[in-house]
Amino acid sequence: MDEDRNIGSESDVRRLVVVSNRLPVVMSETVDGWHVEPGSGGLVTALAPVLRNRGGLWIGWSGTSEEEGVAEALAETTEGVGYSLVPISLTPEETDKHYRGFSNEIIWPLFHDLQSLCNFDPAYWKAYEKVNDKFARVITRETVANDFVWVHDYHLMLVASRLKAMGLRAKVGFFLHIPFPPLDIFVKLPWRFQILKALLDFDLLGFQTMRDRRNFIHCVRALVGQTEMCGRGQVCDIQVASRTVRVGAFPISIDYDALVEEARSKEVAESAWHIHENLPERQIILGVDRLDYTKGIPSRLQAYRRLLERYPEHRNKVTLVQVVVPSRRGIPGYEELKTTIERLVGEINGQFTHESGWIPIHYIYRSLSRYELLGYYRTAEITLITPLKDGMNLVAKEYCASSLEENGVLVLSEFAGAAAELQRWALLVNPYDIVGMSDVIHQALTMEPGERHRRMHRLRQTIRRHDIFWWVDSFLNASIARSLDSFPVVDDYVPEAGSARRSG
């Protein structure tokens, strides 16, 4: 990517600050001190491009609540790459009340629509609040006027307040990574209030979805009053009191041209060649998902023993390949949900298991290799991405670009942000209807190779165009302009009247 093309002139932004809940490294402390291994992801492949050579920032927790000879290991890491990390500390009582507290038992599950899951235990509140009172001093300290600070998802909504308050005069932008709520699920929050106004307190705010958008602004209409809204396409200004707030949908994406030459190494057609030695003359359903109650894992597999229920003509002849990725140890309610999909796996085997050694589903419980996924990716007739809610979901991106034949079938979720992008193209379900996800899997197991096709390759098109430069440049372009006429109307799922799926 052109290093120039993202932010506008020298004099609109000096530097690039990024502020996110972890760097992008992983520390590890060794008996000759630390070890620092670059991160992985679509975050750090975007953004690593803008920050080179700007004399940027990233700041973000180091890991560890250790301090000594962290700032000394990080910067011999960055050494030469024209950008700096600036590590934090967090005590472990921060990271529990604060990362695993409010972040993942209130505001995760909330803002995913299952608000019985949430323990709003108030100790979590101050917890949070003194985390993030921590990173704006971090970033008071480190950053200037002319900078623009992009802050990064629900760890750190308290940012710009703190900013605000501590004087600093630098722009502060924003992205949430995961979903917001409609209004009627928000208001359940006790520190609503609180989150939205210093939500307000960003210069710019970037969604997911056109949908994650209006509920935002639904939520400010309701709960802050005095609002007024400008422009009707992707970006769009609110006036609350005496500021001016620009408001976007952002759909973060994969870097699709490194992606699809992965796909094609040397090293990735072997993995997908043991693959299919492996499982011989059957169709491959695949499922990769970290361990999640969002991800729908469980519907998922009952709807497969329902696929091999109501259409016998499938057994013997398709294997449903289930990756679930260990996340989040020690959360409640991730053992218990690892055991209920154990159970389920055992189940549906044991119903199922033919004499001729045919067992239906193969369930992998653990990280794979970069080449393994990528493998699975290139030997799936198809993926089956069927969460709950999702933000956006970038495996459902990741196999369409890794589909290099373009004879694979998506099958998603209606509630994946990915869902927006990809609607005309994917084969489409509801994740609470366990008999329509049985038919559309039948469908995609008996699709026409010239319809599959057709579909992948208008899915490849699409995620192509839209990659995550295109993210990037969308975000930090909406930073500087003057003006919202270049912005276009990004797409919005809504489902059909009358597409409901049969129950029965």
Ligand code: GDG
Second form
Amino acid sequence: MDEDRNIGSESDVRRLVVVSNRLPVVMSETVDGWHVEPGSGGLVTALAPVLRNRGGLWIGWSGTSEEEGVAEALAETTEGVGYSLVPISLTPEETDKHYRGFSNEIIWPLFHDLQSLCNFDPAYWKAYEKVNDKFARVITRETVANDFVWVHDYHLMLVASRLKAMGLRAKVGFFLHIPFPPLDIFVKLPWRFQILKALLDFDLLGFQTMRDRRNFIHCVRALVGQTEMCGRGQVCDIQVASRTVRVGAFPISIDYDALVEEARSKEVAESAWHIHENLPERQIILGVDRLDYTKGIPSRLQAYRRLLERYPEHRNKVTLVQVVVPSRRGIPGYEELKTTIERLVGEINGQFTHESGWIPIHYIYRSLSRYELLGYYRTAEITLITPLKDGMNLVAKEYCASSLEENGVLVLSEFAGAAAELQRWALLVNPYDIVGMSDVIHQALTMEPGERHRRMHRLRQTIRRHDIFWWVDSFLNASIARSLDSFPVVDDYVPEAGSARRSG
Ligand code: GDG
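Next up, the form predicted together with the named molecule in place of the form predicted on its own?
Time for the whole complex; same chain goes first.
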């Protein structure tokens, strides 16, 4: 092993090495060579300054199986930005079995509590091990003494154990962007011991909410045993044999100030104006989701139908704009979901459309431009975020940040990670309760302007205080702080008996 490697103390971490399944770029091959579009989005924005200050690296799949010219094209793209992108190429079979297979036909449904949708194919596990191994080899090659390696998400849960086996002793942290399931669901996983033990090889494990952290700790207690815990706040330490593993809840967020700026722009104002012009004198209810069975789109449409049946005064006056963004083509279940959604939209529009020309649902199946998306956020009086389960849900936070007049209402699923922080000022719903959801949409539609404003103001304050930079800082601080005392308690969500959110 390199003499220079892994000899530093906690205080002199030199570089940040971010590792994610995909690099934050989109590459396409043209006749003139590779074309690279730099990535946008909250994660890149938040990590870029930290990477830059430390001359860091970002390691991930380039999105292609080709190798020739890829590293050079990436080097050109990042020239002068202060950090580098290191590509990993994956064969089509590796992508198929690791990404589509193990990650998205096993871990994704299981960790969202939908075990009946899992396909526990043993060949997927082999590919998962192989690809995690491949990532670990590249990290070992690229990492020098005192680097802090920050691995992201469920595609790469074995990386720390592989790094250890390869002799790398640098500190390695992990953040899980999706939920961690309760013990009775996690134990269904045929590779439960391997995954849990591999996670305990990280030095710091970050989850979105206290509930996810608690679920993880229950699994460790039940399946690994012999652990001691300490600490009362956001972060606690688990003793595993002679090692300490730090485990924390770090709710991810958005670049609040940048989003507010964007929402104020002329382009977004124009987009909002067009939307209003096409839907004059209607209250707009918005849904924006990737096509995914975790997002609860069919139940939401049913709740909207119930609203129009139970509260006929809203007919002709509201329009549900449901944006569905194409995603994960080729994975079983996604095409069927699209058919279900489109059948429901057709049925509801058929049931309520009258001569007045009112169409209850505007259905959009495509990705929106950033300006269009913010235009919809700015125009919507109500946004419905009703996943059956979600790690966090950034659309909820983006909608609030874009509500510059502070007059929007956020209707939010109890099972979105965002509910832990936003529960007091959003209207919470149980997405399995169709009647209850229709009542809450009615409550939102008839809410007094004063209350709308009060709630949205508090939502925006909360998100501004805990923005994406706060998230990066909390995670990185937890990786170097010796004491647990400096960490606050973050919110947790527990449904209350007799709450107005239940169906009547
Ligand atoms: C994982 C977890 C967790 C959506 N439609 C369009 C569009 N978007 C953008 C939104 C938002 C992002 O996509 C989706 O946010 P999510 O929070 O759902 O993130 P995912 O990456 O899907 O999911 C999730 C997240 O990681 C972060 O930890 O919150 O729970 O599953 O930023 O703005 N953007 C554009 N057009 C669209 O049509 N331009």
